[in-house]
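Coming up is one lone chain in structure tokens, specifically the form predicted alone.
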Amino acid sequence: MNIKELKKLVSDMSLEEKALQLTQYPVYELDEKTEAVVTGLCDLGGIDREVLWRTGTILNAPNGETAQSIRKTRRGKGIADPFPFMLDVIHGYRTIYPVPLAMACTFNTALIEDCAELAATEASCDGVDVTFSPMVDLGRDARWGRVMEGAGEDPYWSGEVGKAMIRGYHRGGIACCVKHFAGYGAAEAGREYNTTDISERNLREYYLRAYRACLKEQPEMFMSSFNLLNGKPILGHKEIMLDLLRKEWGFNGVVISDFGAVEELYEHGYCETGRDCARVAIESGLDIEMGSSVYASYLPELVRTGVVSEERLDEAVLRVLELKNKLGMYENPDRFTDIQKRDEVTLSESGRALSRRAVEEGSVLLKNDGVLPLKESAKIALVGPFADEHEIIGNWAGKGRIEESVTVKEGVESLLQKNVPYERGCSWKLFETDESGFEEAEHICAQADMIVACVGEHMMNSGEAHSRADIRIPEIQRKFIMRLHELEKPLVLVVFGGRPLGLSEIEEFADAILYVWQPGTEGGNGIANLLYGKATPCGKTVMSFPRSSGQCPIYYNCFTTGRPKKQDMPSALSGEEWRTGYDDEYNSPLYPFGYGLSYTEFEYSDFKLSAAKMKRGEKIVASVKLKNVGKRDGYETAQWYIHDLFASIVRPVKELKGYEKIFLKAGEEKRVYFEITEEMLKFYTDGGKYAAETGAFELYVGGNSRDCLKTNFELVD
């Protein structure tokens, strides 16, 4: 349809029909027989089940076979308008790759694009047209459990993650909503749901970045969030919903609420009546209200009241109606709904390979005291919670089955071709204290070369309404972790979660830990293959890994002070009393931003800029050599950092501003180039301008944050 025929729609709707374009429920509320997959708890106020066959837009169909059903429905009872189905396609839909905090630790955007790709091949051909992700709020406090949702600390990785996945949907066939429109990851204390507290500087400078790079690639939906800002609800920032994505970043497509945030503005404190609470959204910029009756109850008489024009009214309506229009939906109302093809693309061989090569990639190898890759031959005793759990998919896994999944002792049977030893040991819950399968483990352990013990958090205790107060892995698997420890075999810790953990307390146990987050379908298989060598670990971390939970929130791209600490030991024993720091903790974390081991080494050399000094508008060249000075081949992710030494306001003491992801044969040497722009050095002054300041720069190159080369440059006029 042409934009004048979708207007003629809007003009011929009643201001009833109108607010139910802008209507969203899930699907099970149209039919109680269909199986509830279940988002948040619905309130349908006083409107009958009936009207919502109306309704513009519909959530969480469990398969193709109901998408089909409940359309032909709907047809039947003589509504013609086509029904988009939308549902949270996070890292998967039946293939289940690892979660996306995992992804980002590939450094791979090409591969991030390929899995995004398979979800939504396999999610349109079941029936669902648009996926709530990605997920680019900003993550620096590990306790806050949705971390596991998207990419990390870093806003211009964010950026470049979340791209990449919009790319892919795309690619497969889907519509996508960027979300959570804004300042969610920076909820206090780490506790879902709590408020936020931002400036605007540092809410444009780091917490906005990776939703205005997302807009590139020309996403469909932007969701907004529910968190107060500033003591506002979000759907209360017009400034924000309005007055910057709307005109400033010139956003014309649909802005979809969180599930219920409509209602929940009288929860804050902010509305006093349903009434206001359609008013406020409305003249915020929302157009879709998801989970609740706010606007289908009171928007009509807003409008013929004169409180709400009608014009803002179908604006909205207009832009829902240009969704459908664009997914082709007005030609094809099934669109690419197709249960054969479904079929025989859903668990493919070549969508588990895909699956396994992201466990390969986004598995991060944090120590080995080179027991690491295991010799087939060598005598293995498999233990812990997660040995042969199927429970490791991690949270919002779409509609991954936890029985399709591979276990680490299925992964490790079918590569040695044998049976292995097995013992559980403990449970995985958090405040389990029962030891009595302590013994057990430690006899078969006691019989072997090496003990591979798989530890750490369940896959929900991570993800929405799953935040964390002590990160640490949980006691019982503590206190089982020193019992192996003592038996003198070489230790290996397989350590499974949806954020960073604390592991302080067992580092020190291990020979060797290997941290595989919640790695999907295909988790076993992917583990066995960096455990016995098959692939060799290249993920690095994209959050800091905290020594304690009060560290939280910690990350690499944070401002000096004025007193900072000369070395990096708590201040009982440095005797620094009136230096930034703890008295009982290190200020640094246990493993920065962007580190990763290898099975082999890389030696980073002859680190050179083209110039010392680059004019506005220019650019200068660096390069440094990077040699694998090991025995294996291998990928070694190389970051480029940068520092503004002096500047109007504080500027981080590192930024990522950009990497390259390299293979490198053993012996071989490769130079690496970066090409640093003034475009780069910009940020908010403090005029507000977004500007780069002439003035000296540290450039850093490295295999993480910490271990760099240092160099320095001026730009000038």
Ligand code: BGC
Second form
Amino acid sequence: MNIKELKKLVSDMSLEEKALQLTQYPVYELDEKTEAVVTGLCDLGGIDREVLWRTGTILNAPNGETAQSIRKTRRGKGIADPFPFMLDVIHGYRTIYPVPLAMACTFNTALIEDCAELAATEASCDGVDVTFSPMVDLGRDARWGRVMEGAGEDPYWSGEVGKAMIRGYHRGGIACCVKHFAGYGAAEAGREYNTTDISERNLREYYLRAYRACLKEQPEMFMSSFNLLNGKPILGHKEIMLDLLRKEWGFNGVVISDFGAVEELYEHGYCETGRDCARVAIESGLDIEMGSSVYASYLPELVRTGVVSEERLDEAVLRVLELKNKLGMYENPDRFTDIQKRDEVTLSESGRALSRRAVEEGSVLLKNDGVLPLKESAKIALVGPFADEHEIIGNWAGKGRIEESVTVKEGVESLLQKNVPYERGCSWKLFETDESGFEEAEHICAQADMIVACVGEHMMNSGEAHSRADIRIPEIQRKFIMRLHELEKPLVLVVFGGRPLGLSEIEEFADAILYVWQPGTEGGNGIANLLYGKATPCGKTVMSFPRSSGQCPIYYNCFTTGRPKKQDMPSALSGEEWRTGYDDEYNSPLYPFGYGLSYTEFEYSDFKLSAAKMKRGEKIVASVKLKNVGKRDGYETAQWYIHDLFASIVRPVKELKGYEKIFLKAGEEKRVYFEITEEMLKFYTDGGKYAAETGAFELYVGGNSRDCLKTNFELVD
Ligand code: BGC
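Complement to the form predicted alone: the form predicted together with this ligand:
Zooming out: every chain and molecule, the one shown earlier first.
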């Protein structure tokens, strides 16, 4: 259809029909067994279930067969309007790959793109047209449950990951939605759905950067977030929704609310009535209301009484129709739903292999005192609540099925082609106190050469609505680890988590720590390959690992203060007082951003710059020799950081500006190059101009954000 035809469709609609184009409910609400009148959580509006059949889009997708039958039923009711099913396909559809936070640790955008394509292919054949992904909220606070959905604490890297995901979804044939706009990641104290207070500079420089970067790949939709920003709910923020997103950034796609967020304008204490919620949201530039029905209940009347212009309504409806048109739904409302193809592509061997590779590249080896990789001949005991647990696919796992995932035990036994002694030891539950399983686990451990304990956080203790005030491994498991340690055998911890957990209490008792996040369907196989050296770890963490909950939020790209400590130590130990820090805690994280070990070792040397001075508009090239000095082949991610030493607005101590993931055979050496441009030195200067300031800069290169080589250069006029 061309734009003229689409506009004609809009003008032929009644006001009620227009409001329904802008209303989205979950598919289960169509079920005859649900209440006849459907509302949101706040009950501020309501529409008849029968009317729900006429909405312009539908949330969630049951499966290809039901999708087809719903489309048929609509036609039976005389509704010709095609509609997309929209679902959260976050890290896989049926073949689940590791959670986005783990994917980001691969530092491999090609792999991220391939995984997103796989997810999109499985999903589109099964009736899904749009995914609510990527989520590019900045994750600086490990207490916040939703850090698992994003790409960590670095704004540049979050944008790169978001872009790769969008390319992958598009290659797989579905549209996508960047979320949650904006600033949701800054929820105070990491408490879910909580208030955010972010200065304009902080927003632009850090929180908004990844959303903006995503625009380059032309996502079809944006989702507004739940949070208050500087005292105003996002849906009341014309400055964010209209002035910034639409006018300044030129985004012309569909903006959808988060679930129930339009009605929540009332709960926030911002709008007194459902009618006012509808008015505020439409005036702020929101197109589709998800999960409540104040648009359907009040928009027609708001237009009739002249409070809201019909033009504004038409503009929103037209965007929805343009999306359907882009998806090819006017030609074929059933689009790519293809049951036969679905059955071929779903959980295919190649898909599983891809997902397994993602586990191998996204897991992070945090510690290794020479015990890993394991020898196949070693007599191990496999213990811990996650050793034979299928619930490791992660939260937001699309249509992934728990029972289809591979446990660590299954992976190890299939690799070794024999059974291994196993005991669970204890449960993963947060408030569990039952220690009765310890003894049997200790018994099999006593007979083994070494212990592999699979511990950590259950997949449903991270994700939406799963923030934690104490980010340590649950107490029962800490006790269990202590008991294992007392056996005085080499102890390997395989740690599961949707966030960087606080590991400092147990770290010293482990001889090796492999952090596997929530690894998805192929978890057990990927982990077994890593444990036995069939794959060499290369993941680099994209969130700093706090030593304790009290350190949150903690991130590498922070500022110094006027009173930096001379040594990083709790002041009660060092005696260094009146300095930035804590009496009882270090300032540094346990493991810094970008950190991750390998089974081989890399050496950086001969760090050079093509010139020590860079003129505006020109470039200089840095390079460093990178050598694999160990005995195994492996990947290293060389990371380039810059620090602007003195500026009109103080700059972070380090900022990631580039990276390169390189494969080096044992003994091999390569020179790695990095081009510095004026563009990458820009920031919002005092006065708000986005520009680079002349002066001295530090350039760092290394295998993590802490252990780097350093040199200096100058930007001159
Ligand atoms: C979440 C969104 C999600 C939506 C639809 C909300 O609760 O915050 O991320 O896309 O539900 O499932």
